[in-house]
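Next up: a single chain in structure tokens, the form predicted alone.
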Amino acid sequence: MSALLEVRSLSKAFGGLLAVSDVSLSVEQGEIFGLIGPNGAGKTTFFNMLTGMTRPTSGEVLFAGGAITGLRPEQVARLGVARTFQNIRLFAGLSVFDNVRIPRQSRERSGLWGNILGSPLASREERETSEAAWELLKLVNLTDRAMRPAGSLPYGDRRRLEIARALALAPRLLLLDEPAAGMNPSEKAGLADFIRQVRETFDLTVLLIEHNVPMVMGLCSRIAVLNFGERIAMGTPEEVQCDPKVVEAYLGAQKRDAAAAGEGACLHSTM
């Protein structure tokens, strides 16, 4: 495997607050990579810098070998990076179908005048866009609700629709920001299987933030851990979950020592 995403010494300061401090990591082509850490660790700020929503104070982001540091979100998306958000962002008043079709239209080459004049290219692209949107809705089991307003969907369905909308951009790298937030244990297990399916179906690389540690441990091949903006650990799930710095970040030093005394100083045995 080769690195699709490389992050080099990335930092972000908001006034006197250093939200992300000198973080480096690489995500290999085709892997599912997890980013975890306690609340306020800087995970979403880190995602925002990768996708152009926040400009880094220092450091560099490379995607597929090219620098994307400082590019606007739409430029990053056109290069093949798509994301979801911790707080779901859908066009609530538009139909489920249009929520997927509109992002897919950004890949069309015919342009406004081609659509107005009804050129053959525009007609073909419109048909292909609609077909692709239906296939994505089929993937997330929402074809029977395609014409309903997106805002009327139950929470779990809105989560899946947001992933479908990100996939409509045909990305190479999919960033998921807390995709299991608000889901029950059964829904979380189903989501993990779905993420694996998406990775295989679309030949994607996946980078996700998630608070559900057991889900991340079972889903990701490698994991990085942030705490107070710094990367405190990175490695396989087995390596990360028993790292003393990680256990302390989640449980505190006192509970870490108590767990260690009982030979249970790993996240999987204490959460």
Ligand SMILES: Nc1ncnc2c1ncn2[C@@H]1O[C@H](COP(=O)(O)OP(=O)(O)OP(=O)(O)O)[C@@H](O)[C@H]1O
Given for the second form:
Amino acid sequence: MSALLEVRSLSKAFGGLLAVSDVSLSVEQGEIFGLIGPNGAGKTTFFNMLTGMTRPTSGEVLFAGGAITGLRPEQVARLGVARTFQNIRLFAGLSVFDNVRIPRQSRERSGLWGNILGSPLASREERETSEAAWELLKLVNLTDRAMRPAGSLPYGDRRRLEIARALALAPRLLLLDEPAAGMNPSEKAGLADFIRQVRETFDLTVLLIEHNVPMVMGLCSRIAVLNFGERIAMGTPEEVQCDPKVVEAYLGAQKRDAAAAGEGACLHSTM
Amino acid sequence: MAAFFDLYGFLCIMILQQALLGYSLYFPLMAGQLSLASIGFYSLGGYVAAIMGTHPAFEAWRATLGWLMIPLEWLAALLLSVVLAVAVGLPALRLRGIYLALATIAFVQVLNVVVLNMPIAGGAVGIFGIPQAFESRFAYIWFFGPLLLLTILFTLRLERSAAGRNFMAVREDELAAGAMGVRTTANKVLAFVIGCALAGVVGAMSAPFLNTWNARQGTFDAGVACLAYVLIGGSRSKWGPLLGAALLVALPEVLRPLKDSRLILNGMVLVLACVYMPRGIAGLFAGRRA
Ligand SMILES: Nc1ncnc2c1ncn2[C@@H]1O[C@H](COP(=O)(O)OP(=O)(O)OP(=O)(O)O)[C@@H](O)[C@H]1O
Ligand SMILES: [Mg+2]
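The structure above corresponds to the form predicted alone; please give the structure of the form predicted in complex with the named molecule next.
And the full complex, kicking off with our chain again.
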């Protein structure tokens, strides 16, 4: 195995606040890597730096061996890094189908006039894009609502559509920012299975932000823990689970969990 | 029939011409960009045609090319508009929302001042006696009609193609569009340039139609009127600019018998339209279908 994503000493300061501080990690080809940490730990900021949405204060990001630090979001996306957003950002006014067609269009070579005049190349690409998008809609069971505006879907469907849209980029690396937020335990279990399945089918590497400790523990081969912007632990779920710093960060942050995990010095991992 | 054309012919042409200016703002709006620059390009296109049609320097051209001079004027206006639109669009489109609108208004004002100070453009009086392309005013339907038809066909194709979906992705969520591989800046500039190029050609067609051309063609008021066509007609529908122009150009004429009170009524119709038809006239039809 080789590292698909390598992050070296990445930092981001917002004024005086160090949102991400000197974080290094590497994600191996094909693994599901978890990124956890309490509220405000800097997880989303970390994703934003990987995807070109926030310029790092210092540090370096290597994807498939090449530096992607400082590239614009569309350049990073076109190299094969797709993401979802913590607060779902679909093209709400466009159809479900169009949401999944748009990312794939970045691979098309036909230009404006080819599109307008319907050149053979443009027609072929339009057909291929539509077919690929339809397959993805089948995967997330949204074909029956393909022509509805994306914003009209219920919450859970919007989450799934956002993952399908990210997959439409045919990425090598998929970044998921709290995909299970707002789901009940059975939906979370379903989502975990879905992520595993997607990783298999599309030969993906997944980097996952998740608050829900049991879900991350069950799904990820390795985990990094952020707290106040710093990487306080990294390793397999078992290693991280009983790391005193991690337990402290979580017990300090989540008083209610403290009672539940009261019996030992580990975070509980049952769903 | 002939009486109808005499009375309303000019009005019909005006509706087509103003609808075209509406479409020139519809394209940037499709990519979520609120621009008021079109009227500047309209003015510029008009000057290009007026100068090429009257200036002694082009005498030899006119003599050899004959009527071919007219499409050549359109082409010149088009090329100049594209070049200027790229130059203006690249920096201006970094701004968002109302700031972009303000920047484009500023551009129009600067352009006006520049033109007023260029001797070739005739200063404040402008350019007179631009040669007519047709004997009758109504015949100008052969200019604006086909152009409007082409513009609507273009819009129709655009909306159903990858290029149009890229524009709309930027409109819906620019950040997410970038994350999904859409070249946001290039798409915004492209949408802007399409609109400006159209406005430039409409200007070049309008110079002979209106016979004279001066800085009053490119005022702020006229620019806002173009935006009103799109908003009243429906900014999310390809028919919006046409419906809006038809209503707003015809309304003052229809209300003429009411004398002075027509202005009040005209204003009231606009206010009511904004309040009760947030998606414009076209939105009413779309709502009924759904
Ligand atoms: N654009 C910004 N400007 C200033 N401060 C910011 C900005 N974005 C994030 N922050 C701050 O940086 C810190 C990290 O935020 P971030 O959103 O990355 O945390 P997170 O780990 O994703 O938290 P959560 O679990 O709540 O999503 C927070 O203190 C936040 O207030
Ligand atoms: Mg976050």
